[in-house]
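Listed next as structure tokens is one chain, alone, in the form predicted alone.
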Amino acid sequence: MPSPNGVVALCDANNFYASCACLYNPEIREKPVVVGGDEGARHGIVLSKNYHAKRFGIQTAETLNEARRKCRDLVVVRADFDLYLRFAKKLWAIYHDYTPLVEPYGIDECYLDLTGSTRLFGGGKEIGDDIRRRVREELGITVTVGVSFNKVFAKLASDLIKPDATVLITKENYKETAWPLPASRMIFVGSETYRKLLAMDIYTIGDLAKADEERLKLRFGKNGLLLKIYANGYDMSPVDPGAVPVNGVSHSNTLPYDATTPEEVRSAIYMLSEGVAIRLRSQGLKCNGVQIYIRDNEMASVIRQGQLQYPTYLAGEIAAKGFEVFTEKYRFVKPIRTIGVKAISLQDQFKMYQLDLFGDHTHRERLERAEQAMDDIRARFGKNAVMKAGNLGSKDLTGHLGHNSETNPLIELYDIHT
């Protein structure tokens, strides 16, 4: 358990992808810049933008065409995930100079437990300022550091002032600082949750802190009670360097053509599930559920999910559940442009679970060994050295979805918000 008088920081690299891109292209630093996907492969979305682009109202995840309509002189840079990972490792190395308790929240965000570090390096603000100075001088990019007495408020503090700032939320000032803010500013309150809170006349974090527990529980279940706990500053979750990613392992991609039949969707789900399964195994994880993301050709999107009978990192089981969720929970009306598969409810691969007395677990163990052997072959001879015969049926998708996503495995693992 963390100390009740702990010091927790959330270090957030400002406009991480775009900042790295501008660092290596000095001539574009003062121009509106976005990092985007491959428009030729229908991956034309904004992955990150600099502050010059933000002034034009450009948003992450909007299409590059939309961004160009807002800014005619927009500079679009192709993503370079090897570069981002290299810089992320340099950031993590700096953080570890202050504490061994570093928990990546994403490639560009990390929680740091500085409770013991204050005896060596000064208070939370002093450490935050020193981290910012070193990142500026050693890496040429900037970070914002939110400092508080728990992870929830440290995250909130890191979002209040950008770029290159150290922001404190303390036990003495959190009601004055945090409570007047919209409830949507708090972590775990997404757009749908916020919409439901507004319908309950809960507008601010302070409203949420004072809300009736029974009403929250009735509307959101136990998650409603957690939101109230967080709003009142009672979060005691530790900074865990070995924490399993909270958001799951995902792989999504825009299709080379709009899918119009369930069979085309099935092929895409199976290809994407292969990538998800490989990443689960590489991280020593299994999932207990599968989530699918569907966006049609008019850019309307939905997310649906289902639970698995057993925890798994087998591509076939992930894909079968994904396609089952699609057929049972999605109404196929318009052609589909983008599909995503996400492994959720993660656990360590060696964690014990209850077996079914009549299940063929010997067969599942053989499948696990087979997929691990495929991983070894890919490691030696390349990612496309071996694939399942079932994936060869869709010629246009092979190679397009398998290992050619806009997003990097590590980035997807932590579900980045850059």
Contents of the next structure:
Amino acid sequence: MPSPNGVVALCDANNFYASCACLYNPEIREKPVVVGGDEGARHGIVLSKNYHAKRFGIQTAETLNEARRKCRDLVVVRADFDLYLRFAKKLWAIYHDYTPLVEPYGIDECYLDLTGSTRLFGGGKEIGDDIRRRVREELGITVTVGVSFNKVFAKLASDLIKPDATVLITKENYKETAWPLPASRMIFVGSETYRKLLAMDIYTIGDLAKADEERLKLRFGKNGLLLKIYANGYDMSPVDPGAVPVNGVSHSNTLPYDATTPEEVRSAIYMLSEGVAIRLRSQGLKCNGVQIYIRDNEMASVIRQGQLQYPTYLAGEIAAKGFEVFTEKYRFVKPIRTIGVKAISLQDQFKMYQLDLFGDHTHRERLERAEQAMDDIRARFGKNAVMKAGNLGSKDLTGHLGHNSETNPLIELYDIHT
Amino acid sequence: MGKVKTAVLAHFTLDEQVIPLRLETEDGARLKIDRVRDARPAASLKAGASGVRYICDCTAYNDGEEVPVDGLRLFRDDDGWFLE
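For comparison with the form predicted alone, please write out the form predicted in complex with the partner chain.
Let's see the whole complex now, leading with the same chain.
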């Protein structure tokens, strides 16, 4: 547990992908640059942009075509995830020179518990400044370091000033610095939550801190109380170096062509579920629920989910639940561009669960052994060495088996999609 | 573009340090490294790389003539050795 007088930092690499790309290509450094996905495979979105591109109003996640419309001279660099991983590891090595308590939060962000380091290296501000100097000199990129007494405010601080700054939110100043900010700036307050907060006349983090508990609880359940706790600076969650930042394991893919029939969607869900199941097994996890993500050709997206009867890491069960959720909870009118399958409510694979009298658990165990055998074959002979006959046609829809979402190279590190 | 690839003869020490001894550039220039003044992780903004930077005092061999070259910036990164 963090001590009440803890020092927590959140180090956030500024425009990480674009910064790496610009470092290795000095000739484009002073031009507007974005790092984009593969346009040929319809992954043509902006993954990262430099500050020159930002001046043109280019946004992360918009299509490259939209970005080019905003800036004719835009330089588009193809993503190089091996490079980003190498750089992430170099960043982590620097952070570990200050504390062993480093918790990666995405590829370009890390929480550092500096509570025990201050006697060696000075206060949070000094350590933050030193980390920034070293990253700038040794890696040629910049980081913003948010320093505070808990993770929520450290994250908030790191978002306040960019690039290359150390920002402090202390117990003495949080009411002046954090509370006047819009509630949407606080982690865990997404656009939907913010919309609901606004409807309750809660505009700022300070409003949230002072909000009536019962009203929050009524509107958001226990999460509403958590938001109030965070806004008051009472977050006590530890920086966990062993934590895998996982609330789910997911695969998603923009299809090479829009899916117009349930059968096409079914194929994609089955193929994606296969990848999800492989990763669950490799992590020793089972899921209790399945969430699907659908984005249509007008870029409207929805998320729907359902609970499983038993915890599972079987691709067939995940896919069947995913398709059931799709057919029962989604109104399929427009062609579908992107489909994602996420295993949620995860648990250890060996955790006990209640069987029922009539289920065929021997059959399930056999299926588990069969899928584990497939994993062994893939480990020895490659990802595509074996696949289910039903998935053969799906290959065209979703790319190769075990295809990782290209927006999250953390998968390579953790084999987990957060 | 500010990056001259070099071949390097180096001493790999038991404590896993790498100390360059001689180098030869792509255009055939040959230098003997007399002293490594400084070695540290560094980025090269000019050449576009990030690795270990060695600042070396060297002797260049030019048509049999020995020419001292001080403060040469030699880099080693994932792609190999180069001069800035």
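Numbering follows the first chain given and starts at 1. These figures come from a predicted structure and were not determined experimentally. Think of the rigid core as the biggest set of C-alphas that the two forms share within 1.5 Å after superposition.
Put the two forms on the same core and the Cα of R337 is off by less than 2 Å between these two forms. Once the cores line up, the CA of A231 ends up less than 2 angstroms apart between these two forms.
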